[in-house]
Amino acid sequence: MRKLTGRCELQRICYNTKPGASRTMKIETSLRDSKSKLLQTSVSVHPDAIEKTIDDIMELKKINPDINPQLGISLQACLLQIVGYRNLIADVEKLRRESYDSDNPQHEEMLLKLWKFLKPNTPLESRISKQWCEIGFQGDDPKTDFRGMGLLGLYNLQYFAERDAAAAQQVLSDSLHPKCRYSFAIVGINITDLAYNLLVSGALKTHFYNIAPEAPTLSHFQQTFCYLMHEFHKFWIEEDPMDIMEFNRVREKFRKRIIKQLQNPDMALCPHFAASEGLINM
């Protein structure tokens, strides 16, 4: 094909093919495809390296940069978007590895944010209470919740309910109606599980791809986390369950749906959030 057209297939993509996942995720094929040493590892160099890298790709390609400017900036931002995303399973993964330790300063002073961000109207009247099941835990205690999702779970429910206040407490509000019955901290807690293999099983690349111009971030993921959540609280609704006993069915349904509306590489899941938009009330 370079025979043809003069061009090597990076230049063909970066020409042919518009910004964004569907870009990305050609130019990352093709750099994990293939039987250069350097194209290959360039997916997952240093942040910092990148730049070398794409003068390194240039030169073996025998591409000269003053007459291919342009390719060489859209390399970079397809590399930034890739090395990102590998970098942000890392921190995600990180994050989810940890346990809770009630005995860690940082670790209970973000549960009790939680708790005054959902229920900024009630004080909490010990740290091991009954009261903790309001917000959706299961015991007295939540620090026993965390142990599938470790911190993952704690600072997505943090974010959301500060993030997003009013989104979080009318959602929160919603799960403890008759109708919509829910424990909200639970939820939380197994929607990130979802975002979780979302991300690490490659399905929210079309979605960062096209929200991130460079490297996606944990804000990133976490906003993606509000959106999920916004997103099954609406979907519970609809579906309009008998009981929690539903919910495993559900969530499955759901799942299917987002991994769906992830295949189309044009898919950013919320280009411009903002939870509190477009709520049902109860």
Second form
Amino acid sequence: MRKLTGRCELQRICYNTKPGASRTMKIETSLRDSKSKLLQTSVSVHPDAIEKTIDDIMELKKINPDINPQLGISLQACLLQIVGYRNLIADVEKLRRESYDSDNPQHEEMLLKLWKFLKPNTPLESRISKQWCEIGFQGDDPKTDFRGMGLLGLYNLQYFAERDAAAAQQVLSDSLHPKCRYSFAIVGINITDLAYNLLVSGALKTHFYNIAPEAPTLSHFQQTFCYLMHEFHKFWIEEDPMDIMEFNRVREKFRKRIIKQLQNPDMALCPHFAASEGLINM
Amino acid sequence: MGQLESQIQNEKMEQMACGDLGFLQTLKAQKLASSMKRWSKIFIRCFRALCCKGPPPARPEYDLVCIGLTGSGKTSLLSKLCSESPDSVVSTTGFSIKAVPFQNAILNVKELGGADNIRKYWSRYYQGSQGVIFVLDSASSEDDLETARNELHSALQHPQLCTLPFLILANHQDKPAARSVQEVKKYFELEPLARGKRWILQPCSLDDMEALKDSFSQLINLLEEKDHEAVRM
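Show the form predicted in complex with the partner chain, please, the one above being the form predicted alone.
The complete assembly is shown below, putting the previous chain first.
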């Protein structure tokens, strides 16, 4: 192909595909499947080494940066996203593995802040209290409910309650309504589980490569969580299940819907952080 | 092959459901069932001989219900039995169904969430169960242990479960505060209350899968016995 077009595969991709998930994913596949060790390992370099890696690649492919300045820039943008996604998985996993520890003052502070954001007008009577059930925890001590997702679960709930307070309040108040009836916090932890699996399986690449100008960050992940919480809530109401026992069935149906949406390479679930907006096709 | 076996199963189920079929009809069905079984075994052997690796013989399937308080370890244990990592298991909300494979049977387990607000729905899912798995946290607080005891007693006495075999798993044995199996047996009053019923009490933890699998083998034996009893009826 190179002889015919005079361009190597990387060049052809950058020339023919506009910036976004399509381009980045094609570059990622091309690099990963390359016979060259340099290209193969470029997908997992340290972010600080990206510039040098690009220079090395250009040299290897005998591409003159003066004649093809755009290529270097495009490759760099792609690589930042690719490497960033991998690092985000590592950061998210680290948070997930950290168990909630009631002896850790920072964890405790975050938990109490969660209460304050969700119930600003109701003081918490005590750290161990049946009041926690009012925001959807299962017992009088939320710590056991964080199992599986660890601190990641709490981080996401707190982000939602703090940064998207209006939506969070709405979801909370709806969740207590006899018609809707689900546990806000537990559903939140389940949605974190969903988001985590979408991230780790690579399904969120479409979304992140489309919305993150450079490396996807934890904030992007948390914003995605807010979006998923909001969408799931709407979906739950639409599905009109008999009661909470249908949760897993509805959750699975929701997950399949999101996966299908993410299969469109032009999809961005929430292009700019406004969790109350619907999805937009770029 | 699976089709034949499941046809036999279906027939057995129908027999049990109808209840008042004449003795003669039952005998006829039994004869048909055993001759079908005989022929199917011969068929499998021929097929295998011809194809070197024939299809695996269909294992009997049993429908079970798995209950216990939240945090007792139901999802984690079932996940591990299915060779899945229990590492990222979150609280079960609602219910979930898992097909847990063993060497000589497949257990279709309906696992029910154990939170306070969900337990009231448990009995809705008892219909059609052939056995019960009850999981408890051996290291839980006194209050929680008492709640677990009440739930176990309710289950043992529930009309749809009272004749079924129970596998009671005293989980979290790896925690320092875990009560021993003797203490659990005494506290849960298993000897007097569960007298006349078939139950197995097994101490366990996620670290010891061998002991757990062993207890499931015993449960499967109880389920098989019950099955043969039903056919003889």
